[in-house]
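Shown next as structure tokens: one chain only, the form predicted on its own.
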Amino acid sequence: MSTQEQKNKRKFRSAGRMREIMTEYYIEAKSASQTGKPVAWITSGGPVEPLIVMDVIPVYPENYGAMIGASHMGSDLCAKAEAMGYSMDLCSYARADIACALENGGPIGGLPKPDMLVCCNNICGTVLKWYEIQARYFNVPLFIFDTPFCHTGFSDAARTYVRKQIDEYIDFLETVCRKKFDLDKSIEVGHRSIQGQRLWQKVLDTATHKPSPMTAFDAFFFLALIVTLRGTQTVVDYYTELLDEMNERIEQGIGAIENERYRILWDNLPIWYRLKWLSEKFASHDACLVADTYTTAWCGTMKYIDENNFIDSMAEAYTRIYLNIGVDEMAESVLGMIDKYEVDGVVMHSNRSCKPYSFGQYDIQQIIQKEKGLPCMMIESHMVDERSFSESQVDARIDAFMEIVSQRK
């Protein structure tokens, strides 16, 4: 079999039919004003699921911003708001955005004008700050929605405190959107959230098969559906079509890559503008990335959700998200997934837009160096703007970490 034929036979079909669900996706938000719908902007760790029951459509800067990064429009979006003073220590995310928000620039000509803002700082501290900049250039309400850190548990305290905020979030939607919230709705909700969470993670438990048929890659571009339109039937059907493929693949024994040795788990947001060469990159060593903190954190908090109760278990499961724990407790969350999918290394992305991610890292370094005696590699960049990124450095130390790889395997 050629080089070419084996290229087309790793290829994966779905690709298509995602391409098409999120075309469909962004053009009915993009028509909004003309159907009449709502759209709210919300952060990627949100509550989205009570916009699902309000017909509201979510709308995710976060997600957009990885559409600029991945269009190679980052820096000169980025350049812009540092023009209108913002620092470019600042998320490249939030950068990007409010200079988009300007111009109505970037991809698919900009983001639909909002009606509302839903901000939940359960990623960050930033995301407060982006989101009033934003409701006042748009003036349109804000609702934040505040989750304490959870250093060591969730106290009582903490639930009551964020319990109360979702019934205040679901007065704020009755406002807004000037009708009643649907309870029996927000059941079905629930229950397609939870569903569409559990196939997610069928999806990524494929990887623990050697030869994986996916990559890191591969579920950073398959995760989309999961953040955008989580609790919906469309969620649900997507990605049982996809683990169907998955399983035909491991069964036809098709191998993300053409030669698997290594398996590597990346921890932080992808390089958006450098997925494909990092990808070829770490092909070209024989090295998989199996796994990834990122795209697994979108169902890590299942175990927090109780079915018959979706709208109470929310306050724990939006609280304790990979983001808002504890360095131990992220740290003991990495080596689940190191002994899970067999890893042989661990590359962590230094990412300086996103500070609670990066922070920690260097102290679970230690931990899976003291624990697994695992190498580990760093690379600092920033998501979107690719003026922080040096490709011939990031080579290098590829090729050594890959070498010390090769000689402990």
Given for the second form:
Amino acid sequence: MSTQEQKNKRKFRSAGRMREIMTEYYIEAKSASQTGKPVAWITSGGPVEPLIVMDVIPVYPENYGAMIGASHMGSDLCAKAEAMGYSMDLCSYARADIACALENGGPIGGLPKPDMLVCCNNICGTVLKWYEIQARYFNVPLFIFDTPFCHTGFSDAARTYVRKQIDEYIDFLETVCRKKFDLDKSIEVGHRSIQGQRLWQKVLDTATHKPSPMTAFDAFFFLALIVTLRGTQTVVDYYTELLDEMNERIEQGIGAIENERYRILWDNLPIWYRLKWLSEKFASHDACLVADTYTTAWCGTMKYIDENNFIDSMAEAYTRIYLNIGVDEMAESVLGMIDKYEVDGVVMHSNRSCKPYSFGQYDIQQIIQKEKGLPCMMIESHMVDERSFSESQVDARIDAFMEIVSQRK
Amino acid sequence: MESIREFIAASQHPHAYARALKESGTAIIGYLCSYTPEEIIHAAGLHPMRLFGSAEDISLADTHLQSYCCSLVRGALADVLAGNLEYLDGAVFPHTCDTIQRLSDIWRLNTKFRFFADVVLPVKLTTESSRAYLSDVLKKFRMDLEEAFDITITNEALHDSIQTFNTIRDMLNTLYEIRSENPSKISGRDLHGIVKGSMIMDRDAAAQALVKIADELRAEAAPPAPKRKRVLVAGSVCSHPDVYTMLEKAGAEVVWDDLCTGSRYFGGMISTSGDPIEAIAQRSFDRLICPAKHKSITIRGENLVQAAREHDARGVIFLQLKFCDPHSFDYPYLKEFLDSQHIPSMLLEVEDQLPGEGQLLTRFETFVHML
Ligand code: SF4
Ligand code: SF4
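Switching conditions: you have the form predicted on its own, so give me the form predicted together with the partner chain.
After this comes the whole thing, all chains and molecules, with the earlier chain placed first.
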């Protein structure tokens, strides 16, 4: 087989469908003002299911941020935010989105205007400030779903507080949408959400196979649906197909990269504007990034969900997500992934944009080295602001890191 | 004034002060955030001590925190890793920003003190449920202290502590008012030292001394007010007394502030009747908020403009720590609020050290000139 044929074989047929779904989704969202459907902007870790129940179109500025990064528009937009007075040290998703809102710039001509904002601080404190800014700018109602940080577990007080906020959230939606919340429908949506999460986890699990049928870079791409359309049938159908494709690849022995010799774990958000470069770079060392801590975040708390009581139990699940737990619990989860995916090394993206994800990485690294003796490397950047990325430096570091990985094996 | 010197000394040499206190048999609990329920710590017979991060070399924090972490948190971690805080019996971390949140984890995993607590406060301070949650969290903190130090914190003790802290707040507020009325009575630098000292010194001693200082200043014949332009400082913490002197040199007087080592610390009294824990919780709802908390989307802008108006400030200096997300996010909107009222402002971003004297003075002078 020629190299080109081999390359084609490794392409995902599901990728096209994914683009279609996302395009349809954005078209629907952008035409909301004509169809009369309300639009809510919501944070990536926010409880979206009640919005689906209420027929509100959820829009994710963070997903949009990823698009901005991948289409290399991040530096320009971030610089515009700086001209507006926002420090260059702030999250580059937030900076890019703030600049976009003002000038309808960015991919797809900007996001549709929100009728409401739903901010869940289970991922960071940045989103609180970011959504306050947008609430002032768009002058629309803001709901804050406040999920107390779980340094060392989930307290009873926190349980009561977040559970109560589900009711407040529903009240908020009923007021803004001027209609009743349909409990029966919420049960269906809950089921579909869980189904979607399960399927997504299964897709990610296929990477335990050697060679892995997918890389973390593929996961970053396929992730968009579980983030944006969780709770819909579209997600369930799509991930069912994707899972089939992964299993076919396993059966046919198709690996995600040509010659998988080393298996690597990625930590933190992707560097959206260098995905291709990074994936080729690692592939050139026969290294497959088989898993990452980021994409698992959307299915990592299923253990807390009671399928028959979704609305009640989702409060806990949304509070205990990966970014809302202590560094030691994060390290535990990383150690678990190291075993599960049988990795040979860990690449940590020290993400200047995301302090809650990045501070603590050194401690996690020490724990990994102590418990598993695995090599770790750090790549520093701002995930959508290219000005912060030094390609030559990262290039040399990856070479040095892979040298150590290969010596150990 | 003798009593002022005591505060200044404590603010300049916090560790020496703490060690002496410790030798006298008092257990010490460190903290970094102005939302710390100091009253509960004090009622337990313990000493609440605010940590500012004073290590000479904050690079000690490099093995745990990246370079893009604010200098307050890096400084505090460097201090504890360097062994400068050996006098502590423990620390408490109220939920503040993403950075302190991670510092709490790193602290818990890398230090060994008798006591450690996270007090995960609510972020939104607008609903009944968040108020109830806040009370629950404070009750739990009370129990944690009781258990760790094998004591009982009585409601009487809490009421007494509330009195003490109310006196401190009231007197700090009075001193600020005195200065705002006539800045010649007490210098900005001294007042800064007093506030900072109040977070370090034994609180009963501080309360008494503050009453005395306020009395004396009130009685003092007023020298004529200096001919300097009145300005307000806004930001997070200020650990740089030199800022005040430099501004004076540049022809400006700091007559008020919106700092967590200033008016945000002493704003809001605690009710002395009813359940003490509920009362302490209520103050967090009433006081001026920090940008890491949510009360309304415009409240900080409104407060700032109001403070500038009330104290006849001609300009505002934003004093922010580099890499501080909550304050950096609020800056453009606060500036906009000020702009709309024709109040000029300037932004000074600092790390652990101030910029060079010449450079800073030039910046201040240019700004003051515009006012
Ligand atoms: S990247 Fe980090 S800081 Fe930015 S919105 Fe996401 S979780 Fe928050
Ligand atoms: S200065 Fe800012 S980032 Fe640093 S601890 Fe304070 S609020 Fe957090």
